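This document opens with one chain alone, in C-alpha cells, the form predicted alone.
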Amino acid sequence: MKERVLLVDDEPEFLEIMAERMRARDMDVTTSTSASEALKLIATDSYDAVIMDFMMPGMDGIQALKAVKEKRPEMQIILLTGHATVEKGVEAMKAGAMDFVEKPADLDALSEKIKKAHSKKAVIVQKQTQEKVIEVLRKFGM
C-alpha cells in the first residue's frame, strides 16, 4: 500500500525534487507551497504523514503542526529545518512532531520515517474507530 505524504515548502524547486524521488519510491505525494493552503489539503485529505519546512513565510512550521494537531490529532508530521537547533528539535516535539529532521534530508531515512508514521496513523485511527464503536454501544445499551 502506497503511503499518502504531504510535502510542503516554500521553495518550490526542493517541492518538485523531493517530489519526484518520493513518488520514485511508490509514494503518492501531494506538494503544498504553504502553511496556509496545506492546512486547507489536510481538512479536506488524509496523509499517512505531512514532511513540513520548519521556516516558511506567513505561518512557520511549528504554527502550522499545532494548527493541523488541533483539528486531526492522527496526523503525523515530520518537520524539516535547514538550520536545525537542540532548541527548535524540542519545540517540534513538544508541539507534537513525530520527528525533526535536519535538510538536505536523507531520503533512505526520510522513507523509513514515513513508513512508520503510516503505522502509527493506523495504529491511533484504529483506537479512535474502536472508542466509536464502543460509545455507539453504551449509547443504546449494549
Second form
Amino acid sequence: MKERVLLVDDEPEFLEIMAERMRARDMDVTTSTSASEALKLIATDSYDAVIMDFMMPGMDGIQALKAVKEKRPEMQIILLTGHATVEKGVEAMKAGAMDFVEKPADLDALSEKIKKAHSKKAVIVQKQTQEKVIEVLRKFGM
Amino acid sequence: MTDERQALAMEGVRFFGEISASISHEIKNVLAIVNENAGLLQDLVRMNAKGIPLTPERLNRAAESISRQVARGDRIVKDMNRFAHSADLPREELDLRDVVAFIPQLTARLIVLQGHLPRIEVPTVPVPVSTNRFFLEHLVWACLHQALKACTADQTVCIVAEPVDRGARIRFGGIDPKALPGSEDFPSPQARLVAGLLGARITVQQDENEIHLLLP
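Having displayed the form predicted alone, please output the structure of the form predicted in complex with its partner chain.
And the full complex, kicking off with our chain again.
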C-alpha cells in the first residue's frame, strides 16, 4: 500500500522536486506552501506522514505541529530544519514530532522514516478502532 | 570598557548574529534545492538503467533549477559580504537610499516570515549622511521590524528616505494605527543606545501612523 505524505514548505521549487522524487518511490504525495493550507488539508484528508518545514511564514513549525496534533493526534510529523540544534529537536519532540531532520535531507533516509511513520500510524489507528469497538460493546452491555 | 560601550558591543554582535543566522538559513534552503536536483538526476540515471528513457526536457529543467539556485546563492553571499564590510569604517559618507534599499534585501527571509516585502520610495537625488554604516543598518532594521509587526497582513510597509533640515529622515508607514507601539515599548533600550551613538532619534508619530528615524 502506498504511503500517503503531505509535504509542507514555503519553497515551491523544493516542494516540486522532492514530491516528484517521492512519487517515483511510489508514494502518494500532496504538497502545500503554507501551514494554514496544510491544516485545512489535514482536517479533511488522512496522511501517514506530514513532512513540514520548521520555519514558515504565518505559523512556525512548532505552532503548526501543535495545531496538527490537536486535530489529528495519530498523524506522524517529521520536521525539516535549516539548522538542527539539540534545543530545537527537544522542543519539537516534546510537542509531538516523530522526528527532526536537517536540510538538505537524504531522501532515502527520509523514506525510511516515512515507512516507520506509516507503521506507527497504523498501530495508533488500530488501537483507536479497538477502543471504539470496546466502547460500543460496553454500550450494549457486553 | 565603559558599561555603555560594552552594551553597544554586545548589541552589535547580537544584530550581526541575527542577520547571519537568517542568511545561513537562506543558504541552507538553496542547498536543499540543489541537493534535490542532484538526487533527481541520480534517480533519472537509475531509472534509465532499468530501461526508462531520459527526457531532455526534464534534464533541462533540473539544470535550469540548479542555475537559478546558484544565482540566488551568489546574491545571498554577495549581500552577506557587503553586510560584513559595513563594520569596516567608524564613519563614512553614505547615500541613505542605498541603505534603505539594502536592508530589506538583506533581511528578505525575515521579512517574508513576518509579512510582505516593503515598498520603497526614494528621491532621484542622493540623500547624504555621514555616520556609521553598521549601526545605521541596525536602526533601519529595528524600525522596519517594528513596522512589520504593526502592519496588518493585507497592508505593506512603505519606507521613505528623504532629506530634511540639517539631516535626513526615514519614514516607515503603512502601519495599523491600533498596533502602533507605545513609547515605553519602542525603541528598545538597545536601539536607544545605538541611536544615541549615531546622534539619531526614533519617534512614533501617532498622528501620521508612522515610525520616523531622524539622522543628523
